[in-house]
Each structure stands twice: as C-alpha cells, then as structure tokens.
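Just the one chain here, laid out as structure tokens, in the form predicted on its own.
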Amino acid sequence: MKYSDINLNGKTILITGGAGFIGSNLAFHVQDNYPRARVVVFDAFALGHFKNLRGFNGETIAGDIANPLDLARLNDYKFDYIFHEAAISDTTISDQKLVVQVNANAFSDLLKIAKAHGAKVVYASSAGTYGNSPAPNRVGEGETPENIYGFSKLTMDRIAERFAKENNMTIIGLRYFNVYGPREIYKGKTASMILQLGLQILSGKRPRLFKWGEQKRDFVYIEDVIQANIKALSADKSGVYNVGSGEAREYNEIFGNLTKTLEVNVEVEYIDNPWNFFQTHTEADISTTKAELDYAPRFGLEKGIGAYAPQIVKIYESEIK
C-alpha cells in the first residue's frame, strides 16, 4: 500500500539500520511499492539480522554508523532520501559516552553526508525524550529524559533543528512510541512486550508484569510507523513529530488481548519494577502529526495484535518451541 503521492521510482534511498526491525520493514515497503527505486541498506548487523533481509533485492553495506571509514563508503552514492534508523536502542545500557557517540555524534556526521548529497532526511527519535512527564506527550513540552537513551534522542532533535536552519535542509524527526510487529524478533530483550508476552503465553509460562499491570503505554503497529516515514518525505519544512496510536493502554489490557487472541489461558505474575527510569504512562499527542504529515493510524491495539498474532505463533514454532 502506498501512503503518499510521492514517487520514489528512480530515486536512490539510504536506510541506516536497514537490517533491523523498522529499517527492514521500510526497505521492503519501498521495494514492493517502488520497484525502480535504488535502495541501499547500511547496518552493523548487531540487532539487525540478515534474515530480516531475505528477499530484499537492493544493496547492503555492513558498517558501523559511528565509524567514519564505514560512513565514507556512502560517498560512492548520490542519495535523494535518507531514513536514519540506526541507533543504540537498549534503554538499559549505562555507557553514556557510547550511547551519545553512536546516537548523536554519528547523526551529525550523517547529516553532513546528507547535505553534500542534497538529500531529505527522516530520522528515528523516541518517546524516551519525554521521560516520566505527564501524558499526553506533546512535542516541545515535558522533554525531560530519564535515561541516556532518551537524552541522546533529544540531543538528536536539537542537532537536527540547528543543522536544518543553518543549511536550509528538510530534516524530519519521528518520535516513535512503543512499536511492535513483524521482523522485531532479532531485537532480543529489547523487542516489544507484545512479542515477549506472546511468546511466554504460547510457552505456557506465567508472563511477568510489573506490579500491578496498570502502567500505560502507547503501542503503535509497524505499518503505521512505515506510513509516518513515507508521508514525512512529502513534508516541506523540518520538524519533530510524535508517532503513536494516540491511545494509551494498560499492560493488563495487553495481556488480556494476547491471551484471548492466542487462545491460551494462563495467569499473570506481578513482580517489582527494578528500573527507576521506567516510564509509567506514555501517550502520543498526534494532532500535529495528523495535520502536518497527514498521518492517520490504521491499527488500534486489537487490530494490531490480531494482525501480528499469526507471526508470533510462527516465531514460537520456529524459534522457541
């Protein structure tokens, strides 16, 4: 399904982190809808996995976004659009220097490449920029990150804003909320709780939730995230936008929906939360995203879990069982 009137056929497109969850879904969306586009995937193959790219017909570069020698390989191309999805996304990593180097410093280097190519940039920001600020979360308000990951993403937003103004470029930041869907299995412990709970349920285990399962998150299905990325290419000005469903749902609801959809009857186990930076309530205010990017979420929680459930069963049977 095409999400925009923009025609990517004949264009050269870079997707950093293109073997990862969101990046690989982007790669296949472009391949399926714009067969004459030239798509180049750049990935360090850490959280990204070659199996996410099986069937991909474009070009693949193995490289670390924070390595200048690897980035130099991109100078062999002339990109029209860049989707920047590469990042350290594990919120439990405490090496502050490393996270800022990979997420923020490397982003600055990539923007210089984009400037040289005259490319429009769409990059992954995060709801982590809001920390535990009161929901609903709005761009420009309550931007008080609780961990180094959220701080690095907020730093990226500031870098993009300044760089766009100084160089007359269009750079769009998308603050993803809790994304879930196909091709996330190789994220391991950073995969969505929807996948992790689903696999635990199918295994007959008692899934664990932090006491008492009343925490709320805005879960957004991968198809809506792809929609936002593609529509962002049509933006005529720079900006940062929330990408979520626009609705917060309790963890208990997630568990209930999964057991019902997967048709497995198990009980939940409530445990203490060991993380002091844990976000207890996130909810994307997507009014600006709707108005300026024409973003319209198509998947509520029930529809998203219903679409994802067959894949969760397949993953369980092939990877876990």
Ligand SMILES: NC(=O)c1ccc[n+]([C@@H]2O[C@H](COP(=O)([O-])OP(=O)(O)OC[C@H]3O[C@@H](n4cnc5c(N)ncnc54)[C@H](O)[C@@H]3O)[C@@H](O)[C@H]2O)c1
The other form holds:
Amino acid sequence: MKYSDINLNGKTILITGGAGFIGSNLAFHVQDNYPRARVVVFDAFALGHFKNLRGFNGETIAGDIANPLDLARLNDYKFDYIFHEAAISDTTISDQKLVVQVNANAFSDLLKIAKAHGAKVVYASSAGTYGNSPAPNRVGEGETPENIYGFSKLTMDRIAERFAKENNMTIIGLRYFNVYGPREIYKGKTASMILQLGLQILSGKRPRLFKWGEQKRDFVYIEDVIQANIKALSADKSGVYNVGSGEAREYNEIFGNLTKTLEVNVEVEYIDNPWNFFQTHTEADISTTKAELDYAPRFGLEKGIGAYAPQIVKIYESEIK
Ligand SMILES: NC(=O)c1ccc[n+]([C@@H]2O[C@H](COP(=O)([O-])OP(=O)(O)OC[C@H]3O[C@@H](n4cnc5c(N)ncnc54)[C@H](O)[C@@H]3O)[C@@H](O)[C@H]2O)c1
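Counterpart to the form predicted on its own, namely the form predicted together with the named molecule:
Complete assembly follows, chain above in first position.
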C-alpha cells in the first residue's frame, strides 16, 4: 500500500540499519511499491540479520556507521533520500561512550554525506528522549532521558536541528514509541514485549510481567511506522515528531489481548522490576505528526496484534518449538 503521492521510482535511497527490524521493513516497502527505486542498505549486522533481507533485490553494504572508512563507501552513490535507522537500539547498554559515538557522533558524519549528496534525511529518534516524564509525551516538553540510549537520541535531535538550520536542509526526526511487528525476531531479548509475551504464551510458560502489569505503553505497529517514514519524505521543513499509536495500554491488557488472539489460556507471573529507569507510562501526543506530516495511524492494539499473530505463531514453530 502506498502512503503518499511521492514517487520514489528512479530515486536512490539509502537505508542505514536496513538489515534490522524497521530498516528491513522500509526496504521492502520501497521495493514493493516503487520497483524502479534503487535501494542501498548499509548495516553492521549487529542485531540486523541477513534473513530479514531475504527477497530484497537491492544492494547491501556491510559497514560500521561509526567508521569513517566504511561511511566513505557511500560516496560511490548519489542519494536522494536517506532513512537512518542504524543505531545501538538496545536501551539497556550502559557503555556511554560507545552509545554516543555510534548513535549521535556517527549521525553527524552521515549528515555531512547527506549534505554533499543533497539528500533529504529521515532518522530514528526515540520515546526514550522523554525518560520518565509524565505522559502524554510532547516534543519540546519533558525531554529528560533516564538512560544513555535516550540521551544519545536527544543528542541526535539537537544535532539535526542545528545542522538543518546551518545548511538549509530538510531533516526529519521520528520519535518512535514501542514498535512491534514482523522482522523483529533477530533483536532477541530487545524485541518488543508483544513478541516476547506471545512466544512465552505459545510455549505454555507463565509470562513474566513487572509488578503489577499496570505500566502503560504506546505500542505502534510497524506498518504505521513505515507510513510515518514515507510521509516524512514529503515534509518541506525540518522537525521532530512523535510516532506512536496515540494510545497507551497496560501490559495486563496487552497480555489479555495476546492470550485471546492466540487462544491459549495461561496466567501471568508478576516479578520485581530490576531497572530503575523503566518508564511507567509512555503515550505519544501525535497531534503535530498528524497535522504536519499527515500521519494517520491505522493499527490500534487489537488490530496490530491481530495482524501480527499469524507471524508470531510462525516464529514460534520455526525458531522456538
Ligand atoms: N523498535 C523500537 O521500538 C524503536 C523505538 C524507538 C526508536 N527505535 C530506533 O529505530 C531504529 C531502528 O530500530 P530497530 O528496532 O529496527 O532495531 P534493530 O537493532 O533491529 O536495527 C538497528 C540496525 O542497526 C544496525 N547497527 C547497529 N550498530 C551499527 C553500526 N555501528 N553501524 C551500522 N549499523 C549498525 C544493526 O545491525 C541493526 O540492523 C534505531 O535507531 C532505534 O534506536 C526503535
């Protein structure tokens, strides 16, 4: 399904992190809807996996975004658009220097390449920029990250704002909330709680939730994240936007939805929460994303879990059972 009138046929598009969850879904969206687009994936194959790209007809470069020699390979092309998804996406990594280098400093280097190519950039920011600030989360308010990951993403937003202004470029940041859907399996323990709970439910284990399952999350289905990325390409001014479903739901509800959809009857086991930065309530205020990017999420939690459930069963049967 096409999300915008933009025509990417004949365009050259870079997707960093294209072997990862969101990047590979973007690669297939472009391939399926714009068959004459040239798509180049750049990835270090950290949490990304070649299996996410089986069926992808474009080019793949293995490289580290934080290595200038690897980045230099991108100058063999002339990019019209760049989707920047490459990052240390694991929010529990505590090596501060590494996370800032890979997520924020490498982004500065990529922006210089984008400038030289005259490319429009859409990059992945995160709801982690809000830390534990009260929901609903609005861009420009409560930007107090609780971990180095959130800090690195907020640093990216600051870098983008300045770079766009100084160089008269269009750079759009998308603060994804909790994304779930096909091609996240290779993220392992950092895959969405929807997949992890679904797999635990199917294996008959008692799924574990932090006491008492009342924390709320804005889970957004991958299709809506793709929509936001494609629509962002038409933006004529730079900015940072929330990308969520706009609705926060308790983990208990998510669990109930999964057991109902997967038709398995198991009880939850509540455990103590070891993370002091665990967010209690995230919820995207998506009013400006709707008004300025024409974003219109199509998947609420029930519809998203319904769309994803057959895939969760398939993953369980092929990877776990
Ligand atoms: N999935 C979510 O819920 C979510 C939420 C907020 C923000 N994000 C952001 O969205 C982007 C995509 O996330 P994802 O869920 O697809 O995660 P992912 O880990 O599947 O994708 C990130 C990709 O970047 C690659 N990568 C890591 N380090 C690299 C490096 N040094 N050089 C080149 N490539 C490197 C990985 O191999 C992986 O393929 C990330 O920037 C992440 O921080 C994701």
